[in-house]
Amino acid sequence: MQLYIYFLGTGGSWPSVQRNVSAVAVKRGGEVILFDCGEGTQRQIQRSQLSYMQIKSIFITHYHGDHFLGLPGFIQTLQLNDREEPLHIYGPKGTKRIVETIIRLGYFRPSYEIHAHELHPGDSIRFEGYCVRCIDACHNVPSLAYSLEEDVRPGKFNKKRALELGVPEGRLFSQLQHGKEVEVNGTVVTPDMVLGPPRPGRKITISGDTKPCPQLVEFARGSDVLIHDATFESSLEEKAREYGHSTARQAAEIAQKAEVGTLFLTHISPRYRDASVLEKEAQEIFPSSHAASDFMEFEVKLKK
């Protein structure tokens, strides 16, 4: 199954002409998992491949209007477009009062069903094949990291090691390499006998608004992607405590301690025309960093 990344908001506090703000969407097989829905999300939709119906879940990381202000929007657009799909909003203390009084705005009253829950941080959402855990991150509000983390895979298949068992190739072949036992006769083949190790799923975390967070190493450790606040440079470090947030030497630190495979620097301040500069500062300490820019797709392959 392919998984993207899709980057559709990538600056932090307001909208400028290089960026929108914050939106993360991960597209997995035929589903669209939203991260963060900051003001004018539904047009960058729009101009993305991606499909408001594929939209099951959104996940808030924390309620700053440019991180959940596109949330009216696009609930009515999703009405006008028919929608019948139950929509599933998920976030810290606070999501369902804030979703109840979104509902209510003017006259509008969706006809599909909206669902509000609300996150502690350890929390963790079973979904067919992954889940979504979130953990405490280091802002200035109620703030939460999340990471996307699939299921274990099955070990490869040993083809020639089945036909020297007895197997023949078809519907008992699928039934080992889904976890099943089968006989052949009068003999019991075991997936353990034809499978190798179990082969990691994929790990996608996105750190949301946060200064450099202790708790966070161990959060993204091993992931495939991390997506990390990287407002500002080194310079303005003091800037970027003050605020909440991180810069992108921190947020490289952050990626070299958890061993992840590859960085992007988001939720950059409008104060950057050209984030070069930070995309620099953080491949001095991590190589595989990047400054994410709208619209940038990504994606993320299997282990072998």
Second form
Protein chains: 2
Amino acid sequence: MQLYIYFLGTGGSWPSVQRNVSAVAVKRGGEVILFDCGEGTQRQIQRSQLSYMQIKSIFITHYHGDHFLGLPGFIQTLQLNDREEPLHIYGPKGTKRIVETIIRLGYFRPSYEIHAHELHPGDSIRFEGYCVRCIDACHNVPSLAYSLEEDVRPGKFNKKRALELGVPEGRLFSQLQHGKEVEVNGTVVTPDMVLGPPRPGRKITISGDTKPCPQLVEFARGSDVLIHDATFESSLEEKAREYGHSTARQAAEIAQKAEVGTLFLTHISPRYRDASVLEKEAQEIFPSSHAASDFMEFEVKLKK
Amino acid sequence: MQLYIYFLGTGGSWPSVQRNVSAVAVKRGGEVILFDCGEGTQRQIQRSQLSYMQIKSIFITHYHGDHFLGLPGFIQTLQLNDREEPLHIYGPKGTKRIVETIIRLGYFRPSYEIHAHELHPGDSIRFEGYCVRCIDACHNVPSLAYSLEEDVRPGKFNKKRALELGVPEGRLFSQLQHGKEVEVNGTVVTPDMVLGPPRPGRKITISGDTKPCPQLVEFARGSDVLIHDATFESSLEEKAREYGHSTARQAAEIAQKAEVGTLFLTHISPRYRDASVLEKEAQEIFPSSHAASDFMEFEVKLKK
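Now show the form predicted in complex with another copy of the chain, given that the preceding structure was the form predicted on its own.
Whole complex next, starting from this chain.
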């Protein structure tokens, strides 16, 4: 199943001509999950390959305006486009009250179901084939980091070994691949005899706004992709600390410690028209670093 | 003094790739007034010639999402950019409650003054050199139409006549031009002896969302520019009526009856990627009709 990341808003604090405020979509098969929904996200979606009708769930990291003020317009536009399917909005404490407020702004009453869910660090939300987990990030207001983690896949099927054991190709192969034992000429063949070790699914971690956060290293460990706050360059480390943000270098240090595959720098301050200074700084620590930009797409490939 | 109209969002109901939702700015000298502030307006301003720090007053026509959901982000961005000057937000009934709600969305507390003003039909707000007036439009929720009307200018100065009356060029000319009488060789010369009839200032009328609205004809009479709801084409007149909107033809009929200078069609439905069908329909009734588009600028010139 294909797994894509779409960067919809990669700027921090307020929008600029170059970057909209925070939003990143993850598309797995035909299902889209949105992480954060800054003002203007519905229009960014229109400008992307995505359809906002595919979005079933939105995870908000925290309630600074640049991360959620696109929700009311998004919710209302879904309704004007005859949404019938429920929408689920997840976030840290305060989510129920805020969602209740924003879905009733002005002359609007939702005609489809909108469910607000308040998450606690350690919570895990199950979806078909993957889950979304959260922990506390290290920001100056309650803020969650999220990971999307696919279920473990069965180990690789050893066809040669199966044939040696007398299992004929066909239905019995399939049963073994799905973890069921089979009987061949009175002998039981168990899956562990023909399957390699279980293979981990893909993993994406999204820091949200955060200072360098010790618990994020373990949380992000082994991610294929880490999307991390990199608001400033190193020379502004003090300013980053003051506002609860990270520098590009600090983001790269987290990526290195967590042994992730690829790092994307995001929440880039409007002061940077060109983020190459941030990218370069991160690459010195962690070579597979990229400054995310609006409408950038990235396919997270299955490990062989 | 120069008077410009900047169309920032000319689409109706929800944004499209072509058009953002409602917002139009009027710049007079160095002062900018915003009429409506749909989601994403702050970014549209960034993409225009305007600076959002010049905006002192925002007039909201009504509280459908596409006309005001850009307010919270706009307000917060002003603060992040060290706004100190007060901001005034005017609108129909409900304005105080809604402004109170949106300026406290999420972790935000305003540090500059934000004043909400509820207007009633017939109200007139005075500014230096012009006023903004309002009446009820004909929409399906309380909705105001606005006009911006410059003060009457003194009549044209008849230099030849003044010299004939023995007034020497210089200080006394200036006094007469400013409406003061002067004495020359023991004879009193009054302004009416050397000034033509008072000349009207420029006038811009903004319908907001509305069905064809009888009282709007008188309200808009003689406007240099009328910016009018033209959500649909004539073949969708029934749909327009159902949702409290106008067709392009109906907008043109209002423009014709009100004897305005120029008509701009706005609040164009996202179904029209190309609004030329609307423009053509309006021009058949009122030749000086234009479909507004995002980032279009129009200078309202002084009548000679």
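These numbers were taken from a predicted model, which means no experiment stands behind them. Numbering follows the first chain given and starts at 1.
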Q.
One rigid part rotates against the other between the two forms; tell me which of Glu85, Lys239, Thr262, Pro200 lies at the hinge.
A. Pro200
